[in-house]
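A single chain comes next, written as structure tokens; it is the form predicted on its own.
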Amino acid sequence: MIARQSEYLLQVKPQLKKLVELLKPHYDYVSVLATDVSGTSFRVSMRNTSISEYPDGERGFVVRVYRDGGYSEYSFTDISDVNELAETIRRTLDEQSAMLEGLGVRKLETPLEYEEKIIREFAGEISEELYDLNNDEILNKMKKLRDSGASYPGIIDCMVSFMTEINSKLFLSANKDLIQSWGVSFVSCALLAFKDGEIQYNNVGDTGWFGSELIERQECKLAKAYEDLMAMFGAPNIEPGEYEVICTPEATGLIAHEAFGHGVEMDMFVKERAIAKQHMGEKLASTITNMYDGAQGGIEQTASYFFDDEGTISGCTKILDNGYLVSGICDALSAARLHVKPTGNGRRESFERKAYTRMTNTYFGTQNDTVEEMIKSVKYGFLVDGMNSGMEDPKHWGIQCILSRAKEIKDGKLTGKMFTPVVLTGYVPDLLSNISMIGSDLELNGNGHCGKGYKEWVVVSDGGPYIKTKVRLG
């Protein structure tokens, strides 16, 4: 079904449209962003059964205005008297202004930007169960889920979680009418085991524009997700050293969010914190390697919306073009400061928190390699799997992947033996230098949060084929 928009939203739009009108004469810029975030969180475990509100949930509104080359922003909850906010904005910014005046604080200087007139309505096709939630059959689903991983020899738990997500948004300003309502759902279910005194950990999920057939799907995920699970009991660290890597989609989604995603969100541009920005338009992956970063573009993830927080419609960016690094992702004042066009990479944490570049759907584009022909092609070597963390150095492109495991390769064949964990580490453009092969199907999952500035934190997805590489393991 198509999703609806908020009736709250709608309901409050005159009163808002009437804020904009009331503080346009005393600044050269005014918008508003409304949203009504809501949703369930299911858990199960082998202990306990918990329903509770989802805790992204929120309602409330920030206004941006633009005078004396900078830009302001209020966030409030209360709507009820519009004439008394707008004096309350104007004289809270006003005071603001000039205490920081006093204290010699220096304005980042932002030219005022371009606004063209867009007036629209988005609504994504989801699942009509997100709308009348039937707890027990949710809750049944999720238990049945639980019961076959807890019925594996060793397991001590399964965890499973379930979360739906509604997320509708309206953004006015003088020049746009912009609303927008679309639904997500996160599943995971983790398996914990013990042996020997160990105890060992791993999980499968998904996520997306879906219902609870999400749960469902995992049913058949569990029995290699165990597998793999008890060839970690034991298993040796790797010997550090540069190997011939294949990374599953997990992997390849880490290494792209850590490699081009930070490194490229242009905020980092404006204060020269990240190197991308003296290499764009140069070479730096190999000619089949591509990426991209987008909110919309065909797919439907847990970071898919139709405009940004600053009203900024939203799309797909090419960041690296059969190994050419083309683009990087920018919010709308970065973007004015940067004298480029923003990207609709525009995205708070909540309404209370500002506006930063932030990645959506990350991803490695494919080409058409096979699994079993880049395992075949390797002498000695690993296959990776399983993402833990990571973190990565915008300034001088270094980057550090934690895995969950590594498989081993000799003569083109998997041998069985498992290390774990595994670091992966290197030089941002040797790592992308090194892709030879990658595969041809597209996998994406969006059960992670990227933090950022004073640890905002918003969802993010990423993925990609398998692909091949040389990299350093230790």
The other form holds:
Amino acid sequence: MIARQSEYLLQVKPQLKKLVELLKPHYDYVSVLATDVSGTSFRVSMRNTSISEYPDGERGFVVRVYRDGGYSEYSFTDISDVNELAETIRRTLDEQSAMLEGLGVRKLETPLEYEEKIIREFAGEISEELYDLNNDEILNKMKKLRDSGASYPGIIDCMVSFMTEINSKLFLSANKDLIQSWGVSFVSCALLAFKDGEIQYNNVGDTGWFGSELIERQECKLAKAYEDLMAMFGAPNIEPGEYEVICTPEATGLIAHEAFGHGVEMDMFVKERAIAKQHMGEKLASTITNMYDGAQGGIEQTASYFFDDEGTISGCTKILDNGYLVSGICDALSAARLHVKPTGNGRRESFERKAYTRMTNTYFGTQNDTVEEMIKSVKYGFLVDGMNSGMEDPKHWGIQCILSRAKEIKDGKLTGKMFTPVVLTGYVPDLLSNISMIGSDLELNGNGHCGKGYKEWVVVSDGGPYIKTKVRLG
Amino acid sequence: MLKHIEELVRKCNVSDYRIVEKTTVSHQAFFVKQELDQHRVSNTTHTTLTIYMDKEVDGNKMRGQAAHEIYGSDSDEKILKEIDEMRKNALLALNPYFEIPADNKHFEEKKDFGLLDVLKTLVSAIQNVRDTETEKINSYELFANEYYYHVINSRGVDISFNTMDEEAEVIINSIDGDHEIELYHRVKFANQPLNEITDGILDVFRYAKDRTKAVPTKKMNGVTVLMSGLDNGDFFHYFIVKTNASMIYNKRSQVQIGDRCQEGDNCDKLTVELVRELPYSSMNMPYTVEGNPARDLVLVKDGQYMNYWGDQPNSYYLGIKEAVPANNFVVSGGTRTIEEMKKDPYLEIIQFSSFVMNPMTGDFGGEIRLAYYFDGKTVTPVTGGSITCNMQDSLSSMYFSSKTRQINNCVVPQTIQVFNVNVAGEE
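Now that we've seen the form predicted on its own, could you pull up the form predicted in complex with its partner chain?
And the full complex, kicking off with our chain again.
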């Protein structure tokens, strides 16, 4: 079904319009973003059951104003007295401004961009179930999955998590009147095993514009997850070196996100923190490589939306086109500073935080190779899987991805030998130029959060097909 | 708001309840080089109601809980409907019974920390850091935050307290000819003397300069690694996670009181202690949001596990009388000076790209952003490559420097000496 707009946002809209009107005489630009994000988080393990609020749920507001070449913002939760609120916003931001001017702080002058007039209502797909959850039934599905996971020998816990999110936002300014709503679900199931003083774990999961049917879909993944998990016990560290490597869609997604996604966030161009700025239009990957980031018009996943947290209509950006770097992704203020069009990637951790350029659904495009062909083509190398973490280095195009495991391939066959954990490092253009084979099936997972540095966590999804490349493992 | 919710929840048939009201005021400023990108203020209040429902199942007393943020704009009818929904959810999510804290009282008036002045001091300090010919500040973000908590529950807990913290995230560049590099520096603290903050940045200037001259890390086997960066806090946090009551109760940690985490005498014996207050820490909260007081507690003494810490339900399940939070911790220094550690060849890692410490498996390591390699004759700055080690495998041969340092809410040895490490690097 199509998502319903938030009753709360529709109810407060007249007050917010009034707030914009009250502030308008004092600033060259005023906007307000209102958020109403709700949902439920279910957790079932062998010793615990819980139902609580969706952890990223929120209800609040942020006003953005522009004056004398600079922007400032005020976040708040109390809208009971709009006249007093307008006065408080003005006074507080003026005091802060005066303090900074008193210190002789110079402003990073930012042009005020013309804002196109748009009045629009957006509603995405949503599972009808999200509006009327049968919590008992959901817990039963989760307990069934837990019991299946726990039935394998050596499992000490099976933790199932299911979360629903109904995300509604309203954006108002002199020229914009936008409202949107959509709903997604997240499921993960972690198997935890203990053997000879060692603990290992492995996850399966899925996300998307679905309901609790996602829980049932995990059942068939458990046997493979268990097999991988048990092989991790006693698995040695890999002998450091450069190898032919096949990445599962999960590992491919981590590379897309860390290797290149962060490097083309254009607020990093403003700060001269991303080397990609100097290499636009250049060939940086093999000709079979295409990469995308998009909240709308590409793949629908957990980071899909219709307009971003600055009121820019979202789209899908092709970043790598047959190996050439053709575009970055950009928030509104960075776009104004760089004199380019924003791509609808201005996102906030919450209404209480600043907007930055952020990724949405980031993925490599497909080609026609099969996994079997890839494995067959490897003389000696590894199939890497299981995302642990990653860290970007846009300044130097360094990459660090920590993966759970690497399966050895010798003379075109998996040997059954496993290594864990695996640190994948290297120089991004080398890794991308070494991509020699790309699979045909696209898989994205949106169970992760992405930080800017070590903070500002937002929901993202990433993925792609299986890819074959050459990279350093350690 | 809090009292009004209490009036409403009292009318409902719940076994227990808790209400937490948290008010946050934040002043923030963002800079590109030394120019103001934007400035922000945030003033928010969040009120969360938790209700507890008891039920006997097969002769066992069970308790379920459900929590929800209650919004000031909600009508009484809406709040009552929400409570009814929470009651149902709590009865669906039953766990073994636990008691909630009772009778704790602590009152503080809401305090004004003068955040505008706090931010002014921070901005002024970093604006006054002079770029050198080759090192400069690329960008920075500053936050001055104050928090006011008010917690009440149905068993007589009524506590209120203030806390504050400050945060600086600074990106530093260094240039050597055409080669420009950056280092990341993020610190969180409270009321720290300004020279400590700016000294930290100047240290990073020095490291940044060295990184421009760094050569790729070579592949090495069996090398002695000295870990001397800010990640040492995360490294020792492993023991905080291992002794957490929730981890123990859920069997995700196998630690038993009395177990030894180190064997033999070829190591410095580990001592980890929780402390209620640590000067300049951003985590000096006198109470938890559950209503339990913070206090000192020894977790590991001379390599032996002594106590667990944790939240109320899991502590109750383990038979711990007083649930203690892990706000601040202190790890005792070891027996060796840093100079002694540096007598033989070593790889001293100052900064990882992103240090990873997996508390479940004990695996730790990451890609090297800056390290110094001493081959027995000369010290060379190196970058790139990575290490992967395991806590259980290496703890019984590990040494800690006698010198310690504070990293926000923890005091830890300045340097950790790990032996026989394989380094993935250039061949």
